[in-house]
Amino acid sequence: MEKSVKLGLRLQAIAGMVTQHYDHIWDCCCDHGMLGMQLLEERRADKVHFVDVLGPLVEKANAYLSENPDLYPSGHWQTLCEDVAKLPIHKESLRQGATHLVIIAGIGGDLSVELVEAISDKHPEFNIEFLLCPVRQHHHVRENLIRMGIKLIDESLMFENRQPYEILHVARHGTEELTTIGSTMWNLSDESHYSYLQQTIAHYQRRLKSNCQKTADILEQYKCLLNEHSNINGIT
């Protein structure tokens, strides 16, 4: 019997950010591959690549895909036990202008930045977009994407089990300037968004004890966002 995957809220939110069709989607650090499977079911790409450095996880995903050919037709997916920094994008770009979406989720900010930079530097001639959902270090990720000249396509803020996740859809050919604290993702009329902003401010206030000027600057950015909301809504 065909078994369609069931995604949790975080993976549903990431999948919901994929709003167009791509030639290739790369589900990186794919774990059990459920996100890529959902996108394959929805025919969001001509080919979905499932990539993880852990062989047993890749083998498990390969077995599930192979056992459900109606949902996941052969020729439209590939599993790779590979370092994500070494994605073979050049081997899959059989026509000029082929579109690629690289999804990197569920890892820390430092590694997310390293992988985006490695992939971008290795394939500067290709049309590559990134969908990122780091588990922490959101400001650090944004700061480094800006340094790389990467722009914003879309962003969102969601919560799963009270854990906040910032989801970034970005590319060098993005249409909007990326900001270090987020712009379009905030809805401070939503209690969860407002609470997350307050928690973030409290985090940087605790770190301010180190007398780091950079921490002070980051704190001021988030405070300005809170003050703008308060002024608009008459909150004192």
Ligand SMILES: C[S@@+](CC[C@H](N)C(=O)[O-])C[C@H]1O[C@@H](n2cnc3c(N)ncnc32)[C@H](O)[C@@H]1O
Second form
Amino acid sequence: MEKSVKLGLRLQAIAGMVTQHYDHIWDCCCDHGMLGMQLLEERRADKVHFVDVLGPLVEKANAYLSENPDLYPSGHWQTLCEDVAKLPIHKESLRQGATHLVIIAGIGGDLSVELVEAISDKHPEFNIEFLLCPVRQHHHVRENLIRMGIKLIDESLMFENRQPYEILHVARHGTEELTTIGSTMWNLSDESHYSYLQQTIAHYQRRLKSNCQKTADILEQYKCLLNEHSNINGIT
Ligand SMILES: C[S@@+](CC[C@H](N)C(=O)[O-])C[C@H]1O[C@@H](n2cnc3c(N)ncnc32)[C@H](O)[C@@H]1O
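We have the form predicted alone; now please give the form predicted in complex with the named molecule.
Entire complex below, previous chain first.
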């Protein structure tokens, strides 16, 4: 019997941010490939590419996809054992206006930045969209995306097992300015968002002991957000 994948909350939230159809979706650093499989089941792209640098993981994903052809019809997916920094997006496909969404989730912020930069640098003239969900280092990722001239399409904040995840849908031709601390994702009336903001402030307060001006600036930005919320809601 065909078995469709069951995603955890974080992967569900990422999949939920794919709201349009793409010609190509790249499930990068795919590991088990469950995110790409879900998007393939939902027919979110003509072709879903599963990419991971570890051969045995790619082989396992390949076997699962091949065994369930009704859910994952051949011709609509491929698996690749490759470093995402060398993602083989064809220039010709971009030139012809094909839409590409590159998803990078479940890896650290530093590596996420490195991979986005490598892909963007290879295709500077095209509007490749990225859906990113780094593990920690959210401020660092945002700062570097802004440095690369990348703009915001959508963002959200979610929690899985109490761990916060900021999910960023961005592109060079995004519609809004990306900010270092997040904008539309915040709902400070939600207790988990409020507590995440407080924890983030506490984190930078602890780091401030090193007397670093950059840390002080970041701390100030998060404090401003908290103050704005408190002023609007009359919290003293
Ligand atoms: C924790 S898993 C993330 C799986 C899935 N994306 C998720 O969010 O649940 C991280 C994966 O990234 C892969 N990886 C790390 N660096 C990579 C790179 N440069 N290129 C391709 N895959 C990479 C690892 O092999 C591993 O399978």
